[in-house]
Amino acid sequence: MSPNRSFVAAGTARLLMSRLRELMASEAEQQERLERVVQLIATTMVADVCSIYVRSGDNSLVLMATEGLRPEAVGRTRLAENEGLVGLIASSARAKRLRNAPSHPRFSYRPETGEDPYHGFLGVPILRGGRVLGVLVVQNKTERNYDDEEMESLQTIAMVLAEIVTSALNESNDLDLRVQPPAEMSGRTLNEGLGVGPVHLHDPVVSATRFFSQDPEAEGERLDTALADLRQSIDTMLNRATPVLFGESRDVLETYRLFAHDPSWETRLHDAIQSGLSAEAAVDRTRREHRVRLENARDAYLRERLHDFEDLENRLLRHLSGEGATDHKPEPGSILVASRLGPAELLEYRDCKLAGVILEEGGAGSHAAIVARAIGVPAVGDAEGVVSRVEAGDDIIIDGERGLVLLRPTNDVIENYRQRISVSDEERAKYAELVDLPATTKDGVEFDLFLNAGLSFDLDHLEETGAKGVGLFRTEFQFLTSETVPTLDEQAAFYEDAISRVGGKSMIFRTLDLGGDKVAPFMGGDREENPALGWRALRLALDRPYFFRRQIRALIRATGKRPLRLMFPMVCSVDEYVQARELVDAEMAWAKKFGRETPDELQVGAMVETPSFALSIEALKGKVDFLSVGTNDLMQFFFAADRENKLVSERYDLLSPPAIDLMRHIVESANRAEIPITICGEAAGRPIEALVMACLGYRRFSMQGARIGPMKRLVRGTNFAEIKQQVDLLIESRSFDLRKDLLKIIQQSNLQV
């Protein structure tokens, strides 16, 4: 092995880690530590140059410490965010290695550094919490090719170095590096509302004190124990799922188990520990590597598998933390910031009194969005890159009314939003006065307003909303938040608890809407080209009725002699509805045969979410007890526009002429078939859309709890006959700018929306 290659030897790597640990523990000033770090790396790697660049408040990159370049360049050499090779690494957050750096088109010559003769180049980003703090570079005079192991080793050093750089920035008096400027980001509203508070990162980086290990053997044993616990939990999960998983779903989970037992993954973790890292830092390093590969992967299947690895590593970190882990709970009034959140993860924050939730991913129909509405916190999704742009404790504002996120706002802006929040509180107090009043217009037209719910504690505030009952209770969240398949007893207990909370008011249970994008932890995830149009909801229930029949049995048991109302999701044909109804009848017959209590009244309905079913309504006369229009999915399929894809989701409008024609056809068909029908979707709680639907003939609306007060105020302030006459004329005009004209009518009528 040549001298330049000696760095990759395990003994040398351990020596370097040991010396870095000593530096971290020393009492030297942070700037002195940085200078000693570059000297140490240059000597150990036999490099002619080692330099550290850090990001300043204006996002430029400042030379903070160097060994090999001119000392007077420190603090003076400054590169723009995208300038030079260092800027390229910082902007892309990816490592770069070159045999002949000066020949690269992005090479930027700075005479004050004296770097002309250096050719071999290796640079890696210094990352903390997904944010690029700076860049670590080594250079050689010769045209040298750095190999994969050297790059990985430098990335590990950069991971440790992030803590030193952070401390140096916090202590810096010469450079204004500590304060990032205010910024504004656009996202998508998941739940309306305003919030001001400090950032709480959902997935913070491993603490610097846990990076190193003085006893590799003991760390290896800790890792082995955690791996054994992880594998056991996955085996248990798979065994519990055996009765209900078939085909590709089971294959995916089997693959997940194989990943957990992958010897090459385990070897890489142990190798990292042998180099001097703690078990947590070893896992964190592999997780960072998988994140980079995940970001670069174009193949959807590969992305899914890399995401499985990242999930495994997160699980492994939790096993390593054990019961002695630091309680990472946010302070009351904090705003949770995360890349992505599953429903179970967000539910863990239910009692933390969050002021808001901001996600890099997640659309209005995502599971996290629905949970955010249930726990009553403002939420914004699709805030791309927000995690990398904030630090824990930064002031942040969430504007769920406009889908905005304000980073590090000024005091004036904060005060403005606090005043707006105070006004919102006053508005809620006014809605509370309407709770016991009927939703009846000034001229006596009655409307029924119901609550959409997905979690049992949604029902705790049913009386406070003024809802007539529960128009939709989503039953899949018990499955989506469970690592294993809920047992019959667990399901029955959950449904009985939900029934008891509504206090005798009407309640409609929507049967399982699993599959597609709603994949429970124990199911794995089928690889489908278009999951929204795939094997999901009622299709899954009819093909694999074990899930479905066990749920119906649990609902019958929980209901006892009380009324039971069921509704099937995503029905595409009359025949599908009939097949599902026969399974319900079979469970009723089974309960009676064995002397079980059965509901004194059974009503079975269906969601109108597909155009094919919307055109079949009159054939349902005498077969179905009620219908509910799921406008979210119906419009998605009607316009062939994925409602989770922000590039197309807002391109089509429910208030366009063809959509209005469809909605009119549905309500008129239901009326001819004498079937009660409800609007159940985002449109039900939006004043303008709801007003148009009312003019088409809809009288029942089911919505999230926060919208019932505003909708009741709108209804009670309306002279319906006058409004309907004006709206009907607008509809007949076939205008594609109907929304604008409707706003004028609302303003002229002095309606509050």
Ligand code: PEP
Contents of the next structure:
Amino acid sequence: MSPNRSFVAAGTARLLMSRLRELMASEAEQQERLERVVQLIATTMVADVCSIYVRSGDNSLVLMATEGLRPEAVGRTRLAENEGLVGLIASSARAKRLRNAPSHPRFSYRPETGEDPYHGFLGVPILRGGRVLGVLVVQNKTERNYDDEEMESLQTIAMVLAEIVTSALNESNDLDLRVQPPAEMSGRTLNEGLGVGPVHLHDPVVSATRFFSQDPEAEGERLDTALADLRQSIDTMLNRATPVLFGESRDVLETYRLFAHDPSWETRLHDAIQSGLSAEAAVDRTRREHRVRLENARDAYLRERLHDFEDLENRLLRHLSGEGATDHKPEPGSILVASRLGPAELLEYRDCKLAGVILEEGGAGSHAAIVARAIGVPAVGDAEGVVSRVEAGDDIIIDGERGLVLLRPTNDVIENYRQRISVSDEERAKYAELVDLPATTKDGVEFDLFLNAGLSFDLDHLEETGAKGVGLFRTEFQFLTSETVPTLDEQAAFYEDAISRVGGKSMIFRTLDLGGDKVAPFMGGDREENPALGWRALRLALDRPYFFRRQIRALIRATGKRPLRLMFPMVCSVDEYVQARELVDAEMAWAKKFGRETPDELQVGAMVETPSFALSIEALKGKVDFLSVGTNDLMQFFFAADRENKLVSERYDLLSPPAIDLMRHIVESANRAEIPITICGEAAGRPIEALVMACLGYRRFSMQGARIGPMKRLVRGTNFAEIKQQVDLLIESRSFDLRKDLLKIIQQSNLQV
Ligand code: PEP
Ligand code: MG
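What would the structure be for the form predicted in complex with this ligand, given that what you showed me was the form predicted alone?
Let's see the whole complex now, leading with the same chain.
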């Protein structure tokens, strides 16, 4: 292509942009605007036809405005989801150009449009928020090839058009087009609770007022500055993160850096600016394209890469706006909708008083789920395609009890949910009455209920929950939410803050449980075939004692003279426990040698999360101060079923005979070895599971804050001896389906769960 031609193309695009800008600023009705847009495009691009097709509620494509086709066809011509070239563009979300359209096998002839004499064809998708809103088409009578610049220009125009089309749809009298119908989607509960509110889309949206620029040169400079800042920040991140901890492999971040320096990306951004877009709009344009490709990509590796690009584009937009990550804040009471969220991203919303979080990805064990629980927001994951089915501001209901999402519900459904929400508020008030009462059954059996936490603000509600203390503090959260490895000082400050928040109550710090599914942003590292079975948690600590000892040093420093309780995750053998314990002792000796304060009392425990360790408990007598059963991992390894994979994780039951046998073996061997034992997996907070575990002999349970009130109420309402008699009989039956019968026992005993 000659530079002259490029100049001409950019000139055409700019001219179009400046006219579109005038049009967007005009008072015209939306439909009239659309008509003027098609006229404008047809004239400027010297096309015989320009048409806009819009996707309606049933996914068919309706001709909404045209210059060149018969006006009577507007609103009448409707192509099925995959019909014709327009359907092909919409379903593939890709542009298409043809020298002779009627000869294409997908060409679909509609007599009412009178389009048969047209040959040259160029169509581009109209994209918004990761979905295809419609298709913009230009056609010429003659056979002709549209060149790259024409396609570029039309894609840029389609982006501006997305905003006009959205407003036009909202104003349209055609209900089918205007209102996306109510819909129900099923997902998976990440955190229980109900919420009603307007949708807030996670991605920052470029406001339409910033679409255009009159000074491409100045915009180009803004882009260059922002790109330089972005690259610099990534370099700094990479350099600071030099993770001795995780070896030299920094593939992930390196690839990320390569993307940030990708010349073709930069060229595309500059081209878009040359055509009259602002720098923000140029970035937004490439982001939309990546987004749609991401929606369609099946390959996990490609999805990751496209997600990296999207992440870069979001960062670049923030650099351009000169504002922080949370400049695009939701109204209080909104429901956050995102394709996926990292723990840090969700944390950024913690002061926004969200009514719920809905994710397309994210299993119950995902970090976003754990953060949602920590900030006490109802959350549903696995809501496939939700981002593309809602608009910002749509009403939405999140039903974290049934794992449902209700899009654009009718008013009576909203009312119904609001009532249910106020009932659950009343319930919560009832739990508040139990805060200072012990978890003792009617016949005097005492239980201890503890809190699981991972973020310091989880601890702010410790008093309100009525928990006896913190049974599991997941220290890896500080790492998972940080872009670089937290330093010794940072770790110590974090622990000190956590300790000060629990007042005098007891607190068990679990040492780092990184690796496996818990990959911190700075870790990079080689992909493992079976990460859950790989180099993780204590294995990593024993192989990298320097990092492990640094954590212990931070814990000792933060504790001062108070008691320190810590435990190790994923222990597989007595020997591993002993080795880790020796490292702790070495750190204590170091602190004493250098005159540092050391804890008055040190208790060291281990998590029972692997079958091999579950069968080693009696050999721990006298060596370990306490044990805590992590049923999430223990069941994953016992049944060989990935806890993150819903296809397999829900097939196996903690209440099936083999798992009950294992859990019984654990508690009985701990009792014989006189080692106090707790359950701290999710099962601890589930009434039916906890009831069976109590009958096996467990007396200490550690769970998320929201479960403590209900569990205390259950305990206090129970006549344990009576219930145990019935439950024991059921267990003896060795049935694989205990749940129904257990529920019956609970109901007959009038227990509230
Ligand atoms: C468990 O595995 O049950 C547990 C409590 O640890 P985590 O969920 O953090 O792996
Ligand atoms: Mg675990």
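Positions refer to the first chain, counted from 1. Computed from a predicted structure; not experimentally measured. Only the largest set of C-alpha atoms that superpose within 1.5 Å between the two forms is called the rigid core.
With the core held fixed between these two forms, residue 46 has its Cα displaced by at least 2 Å. The Cα shift for residue 587 between these two forms, taken after rigid core superposition, is smaller than 2 angstroms. A displacement of 2 angstroms or greater separates the C-alpha positions of residue 276 between these two forms, with the rigid core held in common.
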